[in-house]
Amino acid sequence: MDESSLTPVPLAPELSLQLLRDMVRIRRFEEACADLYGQGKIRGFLHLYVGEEAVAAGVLHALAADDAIVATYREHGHALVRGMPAGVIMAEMFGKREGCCRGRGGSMHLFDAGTRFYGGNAIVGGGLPLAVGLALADKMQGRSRVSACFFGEGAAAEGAFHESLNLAALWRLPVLFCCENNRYAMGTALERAHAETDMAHKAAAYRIGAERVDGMDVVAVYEAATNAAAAVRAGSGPRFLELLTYRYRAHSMFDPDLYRDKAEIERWKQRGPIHNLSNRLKAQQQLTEEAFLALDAQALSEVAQAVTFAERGTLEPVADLLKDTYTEPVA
């Protein structure tokens, strides 16, 4: 896509504004997490989604409420858009009992069965076989559902990637594979780790319909995901989307980010998904700067309330630390 293009947004105004709103919510939430990590209120590993917001917003709005979501350890944005309350997510990262997993999972293991959000997974590629299993269950039960699985391009080097795509193709399972290709996995450039750098070609090797999508354009993501999900739901087997995106921050808060040129980061920021959409909506007079600032203020307020909720939360009693770890033997 031409970086200076202000092509019209071919979506209903309400949907366009919701996509923009969710991307801003993700951005503000992640920026707050970075600050809270610096204060020592969030501990452990923390992987931020700044720059990649169009992928989560675009794909998740193309799915139905009873579809399943399997994500990676960079999943705060997916959980937010899926409908998990910001306060519950933040409390989980604070290690509080009010979190979605009572504070036991933390940043990398968000889970909520009520929204069919099946994690957060700290293992690279670990969510792929889980999505295949969910899809197999749906097919065996005759349910018209899609299991959407998010993973990075680094996962394509794992055996689970190939095993999962192979079984999904063989059994024509209703899986939507969403590869968030941010080019660096942890800290190694894609072309230095993969002989074939086109992830869609890898999927095509398993006879899975695959498409490369501009992951910085939420409209392109939404349209591609809508079409792919419809094909999966219709029973034509799995689909694969390679979503070309970029993270502005380091891989994690422990990463000194010495493996890429700062000018490259700035070039990608010029194609930022939030400004991409907001500028296009302004050009077609569906958004004003005042309305955008109001939308941003709402996101900041939501995040502030989430932080307050997390700070007022309670820690799990020491006596409960082994709860759910072992089961009592059956008499």
Given for the second form:
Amino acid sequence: MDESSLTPVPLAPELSLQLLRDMVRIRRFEEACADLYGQGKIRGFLHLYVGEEAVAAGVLHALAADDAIVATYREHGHALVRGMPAGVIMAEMFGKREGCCRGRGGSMHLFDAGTRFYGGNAIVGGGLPLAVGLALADKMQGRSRVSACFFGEGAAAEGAFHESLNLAALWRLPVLFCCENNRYAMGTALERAHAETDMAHKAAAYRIGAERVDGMDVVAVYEAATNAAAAVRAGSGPRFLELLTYRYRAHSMFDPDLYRDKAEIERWKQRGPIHNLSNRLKAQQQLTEEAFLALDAQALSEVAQAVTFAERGTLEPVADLLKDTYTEPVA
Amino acid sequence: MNAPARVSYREALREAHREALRCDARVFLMGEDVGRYGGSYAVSKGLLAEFGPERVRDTPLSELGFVGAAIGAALGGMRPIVEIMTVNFSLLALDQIVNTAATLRHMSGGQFSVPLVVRMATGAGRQLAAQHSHSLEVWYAHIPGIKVLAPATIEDAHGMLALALADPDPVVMFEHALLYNLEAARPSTWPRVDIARAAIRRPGTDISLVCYGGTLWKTLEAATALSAEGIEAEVIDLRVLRPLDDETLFDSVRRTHRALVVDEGWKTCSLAAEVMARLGEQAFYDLDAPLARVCSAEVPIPYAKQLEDAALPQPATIAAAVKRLLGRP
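What about the form predicted in complex with the partner chain, after the form predicted on its own?
Now the complete complex, all chains and molecules, led by this one.
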């Protein structure tokens, strides 16, 4: 830890601890997912958020309960922080009926109507137009809600990104664009995919107020998201946050991670979002090592209970295979 | 003010939009040039003045973006109608229709429905060449999670929109570009239609001719010509391309024992192929002759009139195919 990372945390102690707790919950949840994948309990594609926890925790705590969330295929952390029970998420990944989507979505497609969590989208950039539309519905119906859309810097190369930013800016829609720039689109490094590597600059070209934020610092993320969400809610049109972050683990469980330097990963780990916050809180006497260990134990216990819940879950009967293809059954 | 005595397919659609916009504050129309321009096929002409730019919303040329936004708006409680100028441009929005609109309900375990209506012009016949002449209805009819409509008559053009809007799931509606100018006497009241059944547009006893959209009128013309030669063809308008109404098809074939499908799509993997497969699977023993079809030639639709005409099903080619099937000279 260098000195500058021990800058004071200007948040209420309770909120600081909640941010820390949620980052640890995500970390422990994701580590468990990796193990369970190894055991064959979770199948399909699995993308872990380890290293990027500050982004979901910081942004989601800046939002209100009736705001909408549109996320990506790397969304366990967002679902967890948004308030979906860990067991329900885990059961979904186990393909169980008790999962949020009754085992029809899996890791990449977590949905929850109760918390306005609109997925879980496995098409890169696919969620951006959706968030624009949710915001359009709010604007047309006179509601002051925010639609927050998470996507990676890889999505910024898609047409959907440019079309969505243009529409949101043109119609002054209440969208909070959250670009999780983790520097790699699967195995393709930022510089190898983008002529302009500054995502906030791209957004500014659409006249959207945009800001680059240290995505390894949950306090910075929370403060930037709070300000941006307030501006969006006030009706001044969309805002764009580029959250500079890094994933410690491979893109997915199928990725041998051969395209980046191990030293680069280690360098980013030195700036880990959990240590970043816990050390600062310790320095200002808001956290003891004992308290941190207790918080970690609590997260481990929550995950263990989630796994038990998922293990005990039941299987959707094959007779219900076609259910929910349409609202009313179609011959 | 008395309503004019005649009404066109275009006007019927426009009236359906007007009624929908009047009846339900959640309904809005969006698409390229639907507002100030009045719609590229003039369907929405005058609606901007009546309902304003929020509800008759011009979009930039962003098919993927605005179709995706309509899906989001539907999730947010609105009832959007999206006009995509033509099926050709809908390919730019295919991702949102196929990967999002069609999947969302199932993938979310039934939590989120997408009450979205996507309308688009389709078909060839106006010398618009290879990129403006597609009939890709079957691409959409392939996809579970959406419903596909093809209004071929003025009554359907009027009646299907409200039903599509009332449907809780995504509905894609194809309007053959040659039908917009179709005209008929205005009915005293609009008939009720459904979006469940195929329709027998001409009863007959000798063969079932199955068609939809723009080919209905060509097929009816062929049937009239055949009648003069003593062949009575039954003409079935599919109307709903997904889900297909098997019963009406099977029932007709049980009576006529022969079937020919007319489809402006290309033959390979066409909707005609699907109809024939169903008849082969489930009506095989009712058939007295092999199944047959008249489709578009397997070529990008050419510009020159004689080439375009030759590429598309025509009344004469339909009639000739029927006679071949019946072993008539």
